[in-house]
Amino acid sequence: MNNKVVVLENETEAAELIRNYLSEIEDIELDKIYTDYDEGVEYCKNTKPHIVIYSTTENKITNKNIITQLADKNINTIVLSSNYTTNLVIEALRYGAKDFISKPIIKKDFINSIKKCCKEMVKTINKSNIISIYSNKGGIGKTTIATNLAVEFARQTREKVVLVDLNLPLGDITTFINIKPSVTITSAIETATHKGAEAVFNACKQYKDTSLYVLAEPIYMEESHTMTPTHIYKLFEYLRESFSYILVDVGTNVDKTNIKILELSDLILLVSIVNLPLIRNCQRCLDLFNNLCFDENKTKIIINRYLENDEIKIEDVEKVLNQNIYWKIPNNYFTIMSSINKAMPVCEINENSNVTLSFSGLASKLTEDIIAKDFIINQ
């Protein structure tokens, strides 16, 4: 069976050209060349053809709405730009392009383009990215900003994200946004033994009808002392296999188990809130990666609870730490302790709240930092 292509193009000659690059590729069917745009959209939201090749305008606004509609529906576009800059990459990426491929076109590379699309192997990061909560001190807020920003990755992203609950031995993640798996990942751990990746995305609750999974503490706190390093490493390996983004609510112990899980870790968002001994335990914790030769660009510093008046200022961490401060979240009391007696993230309690829009935009350039990087990469 072919794989229908419809083209969205309203110039004549780059028309022309993609119509015979695309008779020369083996089952693949062209099924439509628009040049008006919003009759094109509409016909592949209802078509669904497997993949849209977009000539992007030069309005923003049209591009982003484009892009986005039809990434709401999975499918799998191609975006075709005359303005390659990075900045233009990484948006039409972040907004669900599959590829971006520049004009004028290269025959070789709208070719292997529209081939990884069929085997449905093309993805805005080359591989899923493992982002790990971390502080060695726990009350500070750590989970309630492992599950806030899970809920915004998956909102945004539209990809799979998956949140895990290794605060071991007291995770407590599905009382936050009250969830009741049948499953939890010690017993998902021991079925992987024999099923693999397969038993380990079935334990995965889904979160409502969004794109966020959830991967739930054990029951029972004497469960959590059966998880060893190489558990952790086979986990992450299966996980890689289904989500693009797993976030990780880590324990506060420096154990060898959680040393692992930072280690695989591709980010750790170290969180802290701004008093001597948290900035302190921060330090310290600093020092530990560096000596485990963590690379230095790996950790981000998260305050949490910030306020402009406080006595310490940022520049005083930023100086004592030596490093800066990759993002504040505001002290907002009174909406987090609705979320959490709730039982809901601070989006469906007030999503104009300063916070909200705190981890909506920490969301936001954690993924672009993650194209970006990646996009480097691959060149």
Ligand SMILES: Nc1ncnc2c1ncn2[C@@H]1O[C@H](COP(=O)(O)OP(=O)(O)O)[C@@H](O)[C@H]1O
The other form holds:
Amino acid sequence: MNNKVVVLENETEAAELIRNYLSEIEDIELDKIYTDYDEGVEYCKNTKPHIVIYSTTENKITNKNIITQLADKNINTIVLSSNYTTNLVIEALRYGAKDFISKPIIKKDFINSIKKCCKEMVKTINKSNIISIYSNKGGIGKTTIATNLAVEFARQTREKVVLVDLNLPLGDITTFINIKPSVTITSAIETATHKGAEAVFNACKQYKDTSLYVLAEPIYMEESHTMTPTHIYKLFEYLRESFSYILVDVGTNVDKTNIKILELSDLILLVSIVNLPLIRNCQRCLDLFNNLCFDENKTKIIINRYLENDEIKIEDVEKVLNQNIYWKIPNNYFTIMSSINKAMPVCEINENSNVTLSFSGLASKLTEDIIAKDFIINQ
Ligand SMILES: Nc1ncnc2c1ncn2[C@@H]1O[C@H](COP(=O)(O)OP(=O)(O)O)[C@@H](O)[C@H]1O
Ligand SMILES: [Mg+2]
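Got the form predicted alone; could you also share the form predicted together with the named molecule?
Below, the chain from earlier opens the complete complex, with every other chain and molecule after it.
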């Protein structure tokens, strides 16, 4: 079957060049070239071509709507631009573009990009990132961070995001965002063993009408004892097939199940608070990760409940841990407590509060870093 391509290009010469190059690629059929982008986007939304080539002359993706509208319809968009800056590339990819090619078009790069896009369509497994939120101490803000970050990931990327409560046996995500799932993680594991990825996806409960889903904690404490590292492996393999971002609220115990999920994670957000015993704990976790031979770039340190005028300075913490602090979330007891008591994410309590802005900034920094990393790996 041929892959249909629609081109949005208003420069005649470039459009002709694209037509010629496309004619040289097997299994590709040029459907239409549009100079009027609104008309072109409408056509794409109705006919769903496999690939759209979208040429822009802007030096900012001001017309982000085109990319997001196409991404919402699961149409692969390749952006062409004479403005090839890192920021522009990241911005385009964040809005859902599959690739970015600089202009003037180099034939080899163009053909490779189209072929790569076709190959990825064949591969049904999405690129997917597991992000674990971890601390070996309770009460530090792990669930607060995991929940609010997951809401932000879904809001910003519009991709499918799942929030998994592995805080066994006493998870509490469902009470943080008031969700009542019919299936919990233990039954999802049983489902995974017998029924596969689609059934696991169906076990995840959608949060309102967003692209965020939740895989809830077990209802009964004793249920969690049946979980093994093999179960975890299988479950997350299936989740990777359905979700772009998998956020995990990991338990505090250093047991086999938790080590398995930390091992499987693409990123670990190690949460701490600026006080001596907790920094010491954070150091212990870093030593553990080092002993487990985790890639040192995999762990990012997040300081929660940060106060500007704290006695211990961030630079001191960085010196002790011998690692930069990736992000600081301000201390805001009032907004966080109000969010927990009302069972809503902080952005629904106060969209301008310092914690809301901080979660939003953290999600955006993480997606940028993830996209930049994937982009480099795929070059
Ligand atoms: N940024 C913050 N500012 C103020 N208080 C916070 C913040 N983050 C968390 N808290 C407080 O810490 C408590 C524990 O948070 P929680 O997310 O349940 O931690 P954990 O999951 O690590 O046990 C919350 O009840 C809340 O009062
Ligand atoms: Mg918790």
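Residue numbers count along the first chain shown, from 1. Here the rigid core means the biggest group of C-alpha atoms that line up within 1.5 Å when the two forms are laid on top of each other. Quantities reported herein were computed from a predicted structural model and do not represent experimental measurements.
The two forms, fitted on the rigid core, differ between the two forms by less than 2 Å at the CA of E315. With the core held fixed between the two forms, T77 has its Cα displaced by at least 2 Å.
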